[in-house]
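Only one chain is included here, represented as structure tokens and corresponding to the form predicted alone.
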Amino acid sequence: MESKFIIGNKRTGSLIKIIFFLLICSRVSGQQTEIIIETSSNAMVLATNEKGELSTSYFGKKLANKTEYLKIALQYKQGQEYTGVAGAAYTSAGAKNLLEPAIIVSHADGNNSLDLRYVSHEIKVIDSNVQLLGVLLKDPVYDFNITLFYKSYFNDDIIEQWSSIQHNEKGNVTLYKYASANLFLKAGSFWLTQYHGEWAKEMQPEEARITHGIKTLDSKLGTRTNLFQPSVFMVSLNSPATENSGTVLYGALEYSGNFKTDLELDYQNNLRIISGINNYASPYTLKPGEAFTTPAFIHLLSNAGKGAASRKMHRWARNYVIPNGNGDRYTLLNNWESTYFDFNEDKLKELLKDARKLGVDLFLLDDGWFANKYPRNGDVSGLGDWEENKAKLPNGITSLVKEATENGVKFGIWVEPEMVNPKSELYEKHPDWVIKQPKREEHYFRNQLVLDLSNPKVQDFVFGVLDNILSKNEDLAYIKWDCNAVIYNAYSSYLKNQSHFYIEYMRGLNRVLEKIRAKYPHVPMMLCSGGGGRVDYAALRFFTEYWPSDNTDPLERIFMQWEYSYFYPAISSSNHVTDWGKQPIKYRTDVAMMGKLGFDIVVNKLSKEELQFCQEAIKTYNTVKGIIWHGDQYRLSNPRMSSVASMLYVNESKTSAVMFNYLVNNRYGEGSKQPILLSGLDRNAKYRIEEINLFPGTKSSIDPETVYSGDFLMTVGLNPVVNSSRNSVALKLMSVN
């Protein structure tokens, strides 16, 4: 019999006294158990056979009649399945399995086999939208068990999966693989969209049909692990999904360390996706009674294309992951590209006045403000020595914070606390705190090495860097946390077991971030990693925003921000107007407005008209930022398929929207030759369209008096009149009576 509960209306907060069937239910038929996880659109069905082996019997669009899930398996005639465990919910190695396992163990007696059988399951109702299922599996021979967790978000169609591994054997067990999730999908064909990149070339997409064998997405960099291979991906079922049609699975591991996702198309043409911590160089010794808990793997299945999937992921992220995800953000002026390392207190005071003149909320002091014995006058020294440089800042940070307040702006600061230059006092005093092989030549990434966060003393030091700055400056309003190096010559002088290094490093980092957030829960923090080297939903539980790339050329950013938008909401994307690229400042500002706006320019070098434009653009941004940050995002015209890129943001009530349009092909005569179809509007509503962010002295081609129906805009479309003389067009839509 299915359990029942009362659900509350999340939007209004009022309790709707309607009884709903429990979203996760189970049926027991003889010795067989069926567990159904349902979200608003989908169902994942777990079932045991007569031996208690747990498999995924179905994952797809949910059925109206739950009893019919039992009939699904009979409809597939794919030939003989030799093992009976090809569709296992968590595939083990060493017994019957012939395919890629989710877990590999060596027991205390040296035996390498594992056979997992269903014992029980438990359901916890967290709130009206969230349920947590725990399924206990146990080996019938060894005192070894795994609990599989499935946290489902009904309205968002999102499931987080992770596992907890324990044993009570007479000795230690070695884990050689320990995945978070093991998905099993059936379709006629599968198409993978994956990403690759490098510094200044982040989030480059590739799509290809998945062929038989194993495709692996992974990273072994230790830190900054998304630099070459981001951990997010999409899998389309039957044919490549489009923005508005097709079935697509989004996948993302909530982990900032080494990751590994195996996608295996088996001999029966079924797809198995196994994702978790990369087991590279990391066999883990598990003591009796110890629990090894993996990070969560997020997946979202959409039957209505990529756009519907991303909008659900954005809402989930704002509601459940990103700090203050439904709140506000600061516009800012950063000093980096105007001064680099060459500044002093007087220069910064002038820049504070520039921030006030520009009209932003905050001034951000970047790299170069610290270290005395080895001054931070370049990237070759000083990193790790976090006292103010007396020559540059004789009165310290406190005086700058006070000066900022007097200028009516807030003050933020850059740190890179996980790293150290060999030319630093920290390196001289604590060489044992540095990750390096004791008998090998040091190798540097950006002239620096990584501190050993597996060491509790280093954890205390890194926390102390932030705690010291924030406790001494209560009005400090923003932290930019950078992470520029990867790990070479992996070795910890603290750890006895080096195979635990990569795992313990990440545990140490998470302890530091948890401690910082516990003491300073409301301080906005930007996640920077030389660009997009650490962008994932584990890190974004601590940071209010991320830095997509050091490449701020607006043309390049259009492509990057487009790809990031599949997985991350606009409120979390930090976008700065800089001098990169050849586009005019209007183009650069419009692109940066598609997220959290910032400036990194020399204000006193702007022309009178450019300064006026920026000042007015910030005022305009403050009137529309709520739509961009909290609204639904629609990708209208793909820059990889058209000469014009177009992005739309629509507020929840569908009464207002913001549309950005850009020329991305400068060949002769290119522009918006056809109308662009809008999405997400109210078909029955009437809208006026006003062009915003006009450069001083220019006129708009858009008539603000013309009224369009939502039906017209979504059926016929609108031509924003983009061409070589109007290469960036920003529009605001407002409903009228």
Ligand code: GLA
Second form
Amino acid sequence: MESKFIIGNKRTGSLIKIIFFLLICSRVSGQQTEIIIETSSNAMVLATNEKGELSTSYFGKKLANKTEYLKIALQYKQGQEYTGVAGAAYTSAGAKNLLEPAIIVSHADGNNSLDLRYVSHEIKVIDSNVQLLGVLLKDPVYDFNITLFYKSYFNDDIIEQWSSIQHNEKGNVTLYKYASANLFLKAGSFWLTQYHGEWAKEMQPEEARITHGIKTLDSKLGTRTNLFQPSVFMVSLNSPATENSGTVLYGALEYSGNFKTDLELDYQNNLRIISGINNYASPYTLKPGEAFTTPAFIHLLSNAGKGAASRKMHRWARNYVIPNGNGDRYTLLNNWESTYFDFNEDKLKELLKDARKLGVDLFLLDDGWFANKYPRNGDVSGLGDWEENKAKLPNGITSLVKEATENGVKFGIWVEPEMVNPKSELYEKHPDWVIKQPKREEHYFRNQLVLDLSNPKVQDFVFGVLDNILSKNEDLAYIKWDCNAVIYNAYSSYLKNQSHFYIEYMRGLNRVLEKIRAKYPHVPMMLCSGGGGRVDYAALRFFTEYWPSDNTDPLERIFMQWEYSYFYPAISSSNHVTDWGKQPIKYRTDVAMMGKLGFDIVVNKLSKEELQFCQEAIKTYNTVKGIIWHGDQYRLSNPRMSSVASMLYVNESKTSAVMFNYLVNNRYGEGSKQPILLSGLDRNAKYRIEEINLFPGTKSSIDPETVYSGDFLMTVGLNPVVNSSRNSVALKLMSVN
Ligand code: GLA
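Can you give me the structure for the form predicted together with the ligand, which would complement the form predicted alone we have just seen?
Once more the chain from above appears, this time first in line as the rest of the complex follows.
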């Protein structure tokens, strides 16, 4: 059988032929087409059969010789495949498919079947790391087509997949399901790590073997959609992956709204993963010529365990997603837990001085600064009325920004612009802007309702809240954007078609955020949603950092930050030192340093030593934050498996590192009895180790003069000497010549 490699197709051929290291290639043999998407470690092979049906013929570690992908299918003897489309690259419903579909449609004539056949594909080289493949599929009977997109990041082993659905039928088509991606994997067994949570209990992991049938991860909350379950997950192949070994697929949907991921272990023991916007209550009416583009589903396949996967994810996120992902961040003092709603200008002026005394870059004014008719003195009123409260702030935000600048600190502010308290002027003036069922009793989440962002007037209002504050205060340096409520009684008095509601809400939110970023590209923004209710890679395209949880008990945070760290880089994790938990301030500060450090404490209640400790810790942090934010992160000792948790950050040149170690079990005699194995260092380099963040008056148990080779530290390890009297130990490693 003669086969010929072609690079790209006719339209892109000439450009691409000159790029000899092309990563996606295709081969046509007879009528069949094979498209190979290669990243540094893996290959995803898409192939058509003689009918032009496109399937995923292979997804796994890449082969040295591309011609051998054709031989893979012969190695599987899994019995009869009744449909011929079980491994479809995008499974359609209503024809011969018998499994979970990626797309369900009802055509203009009421027919419910869809059959997709390969037409062509196109490859765009974006840069030396990134390529975009588009594969056009068409129904042979209906004028209905889908383009499947695969954006591959070579060095990162990441592929973003999405689809664009279009038709030219004689009337509207209804989409009942419209997934972003449809993966197909083969292995001996599959193990799912998923997360669940609640307020103050985010990112609780569970791992189990995937059994036959469908396991669904989803959200129907409308907004704050991660409250019970985030969309991120991992699937290990053959056996549960560990930090440093095993094959594991990371998955995440770039979407802040309702999501749905179905993991179907089919009767032939293959795993089908179908992920996208949740079709719950959302049949979508697609007009002729209109394109419905899904959000992207990101996946990353690692053959070297979870650690390598997470470091690739971090690098990708810093390079391609998070604004200023490789840049700088502000340390801050927040007033939420020190004042709650009870403050005025004088008190804030004192806090500005405290911020300076502490040595942080910025003061963040939280909730409670706005509303006059129904003052925001608690969470029951005022939300939506974004004028400064005259009793609390007679001279407005502008005077505070000025005062902060005079004190040598920057000023930031909290907003929650998507929401409204029924007790507010906004609600009185615009009841039609609020999401609620017209004939039903209102139901509140934290005494508030969600504004209808599907309405362009509401979009303008929400944009205006930010635009007004930012344009009036040029020096305003930081926004904390909160989103506390979920959507009950989903109904828009603006929309004609209620089944578009959840989708249009997210489109509206996206439009607002795009407009804000177009006008204010640089202002750092923290993504908060009553804690970590909206941490995802769609939102993180606009936000520089996220708030993992309102739970800042450092012991809890060690566990939570550990899990978040599989998916999101340290630079994006806002960690504040507060009064939660029983641990001393040193422990709390060390934990908060594993990301973007902030404080939310009453500075004048600190003892002299505590204040001195915090001041020195901030200075130290300023010398190591670059390693934590821009370096590689290694999870050394898992708090769920050991009495000591240990995390390491290593800079790119492997010349410096920071290691954090904590006692997470207070039973008698617990501590670091054995050395902890380090990772990611230069085996041939020599390192001196210095204990940092020592509490005034305490002595280190680590000898700063001993020199260790990278080889020793990564073969034997190091004992940080963690015990009940040294329950938090931070170490800095520096290479010496
Ligand atoms: C949410 C946030 C907190 C704080 C309050 C203010 O709960 O998660 O950090 O900003 O709102 O009301």
